[in-house]
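Let's start with one chain on its own, the form predicted on its own, as structure tokens.
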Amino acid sequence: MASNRGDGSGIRICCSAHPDAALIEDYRAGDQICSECGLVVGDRVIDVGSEWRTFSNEKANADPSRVGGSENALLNGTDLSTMIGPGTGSASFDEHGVAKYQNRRTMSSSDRALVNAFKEISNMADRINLPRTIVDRANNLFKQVHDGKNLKGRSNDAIASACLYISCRQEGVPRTFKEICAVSKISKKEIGRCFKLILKALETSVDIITTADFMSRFCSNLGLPTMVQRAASHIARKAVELDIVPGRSPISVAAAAIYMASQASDEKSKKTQKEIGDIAGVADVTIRQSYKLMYPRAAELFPEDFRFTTPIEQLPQL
């Protein structure tokens, strides 16, 4: 027979014949058993261990030690509602073909808008290989804009695209408007408008982009060797320092510097304006205009240790 003993801090269950004996918990039967005489002291013991079944919403999650999907703090309903999936067997429907089990609670329109926007941000990020940290920051930005109702009348897709652009800038891996536009359904002009409105509404800021932000990625996508990349970086930096390209965007200056450095290198490294423009997302004429400003002072722009295959005098004058 079991007895309860008070130890000052609460009630402790123990064996009446052996009060000091340790109790063994049988999780399968739900019993507490005295280790001395085998007396069942308590029953209906709750197993507080891990539930080795998985109910995660993500099929890829192979960790069975969690019950239910993780809580999403960005959703107003905390994402704890149960959604019944579509039935597949005959037992799931009545004689009229209506599903027997249906969702009693549907997601609110606010949460539905958030979920759709998060999905769009994730899809865009996947297409241009952006890490999860940028997606999380973009989701937080969209949540702030959505809750503040600062951009009424603007489409959620445009706001999501602008949030992803801002997130890239704030995380130090900026992308051009054209790169975001290429994976979005929104025009460049509309993304630009939302970008300015979000910065004003949230009172946040982004760092000024420089030629160095794009140089390594552009050169890597063009398959240029390290020597050409270093030369292009030096040319672009010197052109900005010497104020040779006033008013030109860092992207067009970077593209023109890559063109100049590649033309001074061997034949394998030479790239046309069209090839560079396709990677950088700028028109040939834009590269040409920046290059014309830089060409007269090309001797001052190249690094001292650069090995010229084509002398400066023989570079294209356009």
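Positions refer to the first chain, counted from 1. Note that the rigid core is defined as the largest set of C-alphas that superpose within 1.5 Å between two forms. If you're wondering where the values come from, they're calculated on a predicted model, not measured in any experiment. What changes on going to the form predicted in complex with its partner chain:
- The two forms, fitted on the rigid core, differ between the two forms by 2 Å or more at the CA of L23.
- C37: CA moves 2 Å or more between the two forms after rigid-core fitting.
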Given for the second form:
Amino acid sequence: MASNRGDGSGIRICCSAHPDAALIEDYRAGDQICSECGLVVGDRVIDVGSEWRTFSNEKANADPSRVGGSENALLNGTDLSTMIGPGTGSASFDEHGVAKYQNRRTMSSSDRALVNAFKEISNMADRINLPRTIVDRANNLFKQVHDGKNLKGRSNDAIASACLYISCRQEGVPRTFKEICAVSKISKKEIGRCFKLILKALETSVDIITTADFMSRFCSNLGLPTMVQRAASHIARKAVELDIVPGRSPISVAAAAIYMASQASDEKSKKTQKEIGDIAGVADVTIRQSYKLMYPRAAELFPEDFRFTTPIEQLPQL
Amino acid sequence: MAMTLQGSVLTNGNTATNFVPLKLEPNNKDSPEVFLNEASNGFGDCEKNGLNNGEIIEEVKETPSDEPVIDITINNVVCSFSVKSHLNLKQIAQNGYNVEYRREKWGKIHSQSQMVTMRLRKPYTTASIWSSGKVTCTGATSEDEAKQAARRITRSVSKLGYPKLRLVNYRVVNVLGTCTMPFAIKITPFSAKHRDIASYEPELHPGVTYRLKEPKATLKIFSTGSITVTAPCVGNVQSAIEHIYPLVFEFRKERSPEDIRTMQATKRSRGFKRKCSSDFGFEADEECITIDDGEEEEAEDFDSDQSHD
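Given the form predicted on its own, state the structure of the form predicted in complex with its partner chain.
Starting with the chain above, the whole complex follows.
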């Protein structure tokens, strides 16, 4: 039998035999069942599930059991306002063809900058095909920076670009500043400045870039076979270990290693310095400089099992 | 490696025989006020360090085995002061013979006719004069020279029609010093060890930026062993170098004879460049002010037309 426990905090239904047992709710019948003995204690419990059935094979754009878009609550705070959409049908236009209800009320003006920045980050990431995890991380960083308010004077686009750069780095797949520049309208100098400011503001640091981070991307953009890519990675790693190229940016060393590896391979994988420079974003004289440093010790740099279509002696010597 | 720092001796630049000095010092001979100052006063404190008059500071570090001597060269001292009177820049620009009023070059500031630049031949300095009477003077190679330049500027402005001008609020804002270690430095492991204080971004700048809180200074460490120090006073420059020496010594790398040859070649060409610029006049202003021992990557900055950092 059901019995009430009035303990001041409201009346709770429980099983008379087991007052402490949890009650299991059965929606279909509207019952509450004691978990110990199976006694039905509640009845006519109102079902709060949805009123219609949604079939999974129907490609509905909107799930009818949801109202409004998914909540970006972590980043926006409570955003429960409603936007009035553009009118459809003839009733929404008055006699001159001008839409009634023009004023789509701007919602959450305080977070307008945030929403814009997120959209910008998403656009930029889309252009270079970055996965969703990087975009989310960049959004989080932007939110933290925005709340900290010490970079308030800087353009939001610059902060957004720098956040995207940092998030790529933190995920272990760094993009060069030039690659971020290519999808953003901010100059490399400004992105670099914002990058340093953000690191100071959030008191984090990032790992230093290595040649290996960029090998797979550059090589696949150039269409080089895996053998060449592996050789180039080995060359670059060896060059940095032996410290043949002190003070050279890892991008330049990687580009020069790719050049060396591709020149040692067969005809159709030979790439010119200009092509490699285009992909990597380094000038071809830069590749030449690093290549000149690496050329004297080429024999040590190549992996042991590399098959030389063009032997080392015939490597170009610019 | 045990190293005892025996304090510093400020001299007028006797360089060690086994060490090539960092750059030519044209003003070394004509400065009359160089004297020995044996005291090592207040390393971290600018106010106590009243008397740093040597242009080249030598540090003698005594080790059990040998005595590496490191030359610190002061390249630039920036000072600011006020003449305590509102100035009519147009009149100064028209009447002064060494005054320049370039409208576009410095962007917004000049076009609002707020600032005028005056160059002195000796000491070779440039002063930016604002209409409020505040003046910033750059290009001097020692604190002493900076004071002398400030006095000369005040004098020459007062000759242009302001009879009673006084020099007030003189203070040295920034001192830039450079030095070279006798060894090359492996900056990648160095930056990995000092991750919290040092910042190394090879894409942005070829050197490690090391910011010290005490003594307050910013050091830029390059893989060739050159170190650039920017600090609020000359004593800080010295103590910063002393502070960084053991840290950098740990990551040293011996120089091969070919490296030494290329270094001497670039030094000779750079010295020639500076002499030429002082012959032809005031065009190479930027070079004289910031002679940064940017290394091979400087060539890279010219190569790659987009990297301007």
